[in-house]
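Here we start with a single chain on its own, the form predicted alone, put down as structure tokens.
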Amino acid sequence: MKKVVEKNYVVVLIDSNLKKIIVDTAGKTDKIKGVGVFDPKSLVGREYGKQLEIGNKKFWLLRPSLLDKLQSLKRRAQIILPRDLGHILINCSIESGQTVLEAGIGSGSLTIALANAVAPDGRVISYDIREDFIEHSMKNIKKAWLAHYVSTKLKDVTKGIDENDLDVIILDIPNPWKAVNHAWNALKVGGYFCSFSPLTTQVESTVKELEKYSFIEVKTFENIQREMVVSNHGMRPSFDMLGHTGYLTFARKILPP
């Protein structure tokens, strides 16, 4: 692995407050928030891991991880957070080479995590009913260098799914129960269904609909995570704990009896 930044690569700049900026070294000189006017090409040849000064600020220069890409997203809609993304990837058994459909692209956080998981031989298909969300999220996805694995459709998933033999279908929409029948028809046998919902009433409606079709392993989780602050004086829970984000409901398709 190269120890210095090469041409046309994406890097991450991390300041002392751990704020992150994803930079494409092939980009043009422009004004970057927190940096000022900056030529990305000036990073070519710099050594990874070193701290450098840009303007009046100091940054660590690193290769961007998946978490870096997610934490530096420009948001236009509420995103699915890393703690929930991890459960989705594991409980839907998402891996390289698969074809995954999501509905509700938002700002693209889930799309980026999915594309990262299915690369280099898989693909992500994303439906959304808002063209502005698709355009905004694709900017984030391109900045993460994952657009090659993503295709989008301006389409309402509750009206139908064009694709079939899908490995996974993930719904981040207000009414996922209205797409359960389409999901069952579009999934391959053994394929996974997932929905993300902030309200218990949404979960109840979705599970009731799932029970009408041949699904097993139907389960719902709420993920609550608390960071621990460790200092020279001891350890305590963070005062900034983020509680409820949403409920994750999972199911797996089987053939009817």
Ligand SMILES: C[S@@+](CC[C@H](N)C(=O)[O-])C[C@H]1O[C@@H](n2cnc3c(N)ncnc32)[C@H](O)[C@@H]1O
Contents of the next structure:
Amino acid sequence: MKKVVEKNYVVVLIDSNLKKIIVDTAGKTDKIKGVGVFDPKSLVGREYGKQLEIGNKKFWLLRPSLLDKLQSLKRRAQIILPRDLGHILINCSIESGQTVLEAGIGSGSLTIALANAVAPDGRVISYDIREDFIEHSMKNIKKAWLAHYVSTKLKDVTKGIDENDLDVIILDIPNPWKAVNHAWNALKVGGYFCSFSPLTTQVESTVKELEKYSFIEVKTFENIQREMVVSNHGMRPSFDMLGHTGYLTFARKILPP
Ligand SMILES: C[S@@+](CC[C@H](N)C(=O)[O-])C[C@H]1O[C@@H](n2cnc3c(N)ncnc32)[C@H](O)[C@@H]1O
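Please give the other form, namely the form predicted in complex with the named molecule, since only the form predicted alone has been shown so far.
So here's everything in the complex, that chain up top.
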């Protein structure tokens, strides 16, 4: 059966350079960056997978995947990239129905991956100390059709965590060690802690703090990813390699002896 664009959902338009633009089919006629002026409602009923022409440009029309949503978000702060997001989801065992807290929200990249994983019955609570980041990230999260699973708080996570019995807490802030005590109190037994830090000094302070509390499986990783380019001449690693992003530290709460 043909799969066609339904009303009131989002689609992704992918141009010939593989640039991705998420479009809300219920939106009004407007100038859309990378597309030009057009009426998104005109996409309703079109067949997914087909290439279509808008103005003088060609686009593939698809139902947006999680990766499309992540790759098309508008960045303000440094975001957590897909290669690290995948690692977080597995190492914290994040699944549907869970309650996950993160700080800070930044541009909402991690929030989108978390909301997608905990949906439809779970929720993500996001703290940030800057209202402008909350507003900016919520625009990205709404565009990804995941706002229903996210609630935000203008709050400094190093000053305390209001919630308890949380499945997972993830910190992407400059000083995660300052929230380790609050994280231990707010996590359920068996719950996971994760911090993302670009510097080794930040990791050291966080691990030292984690060791003061009842956590097991304290581990730090760095992910290095190399894309391979395959052509008629053979295969080689891509010349454009993104080296360092950050270190991921994980720990799991247990009861004190
Ligand atoms: C690097 S960005 C987070 C990026 C985000 N994880 C993403 O993937 O898009 C860091 C964010 O942490 C927020 N922040 C810094 N210190 C904080 C704190 N103590 N409590 C809550 N948020 C904080 C900043 O305002 C900023 O938005």
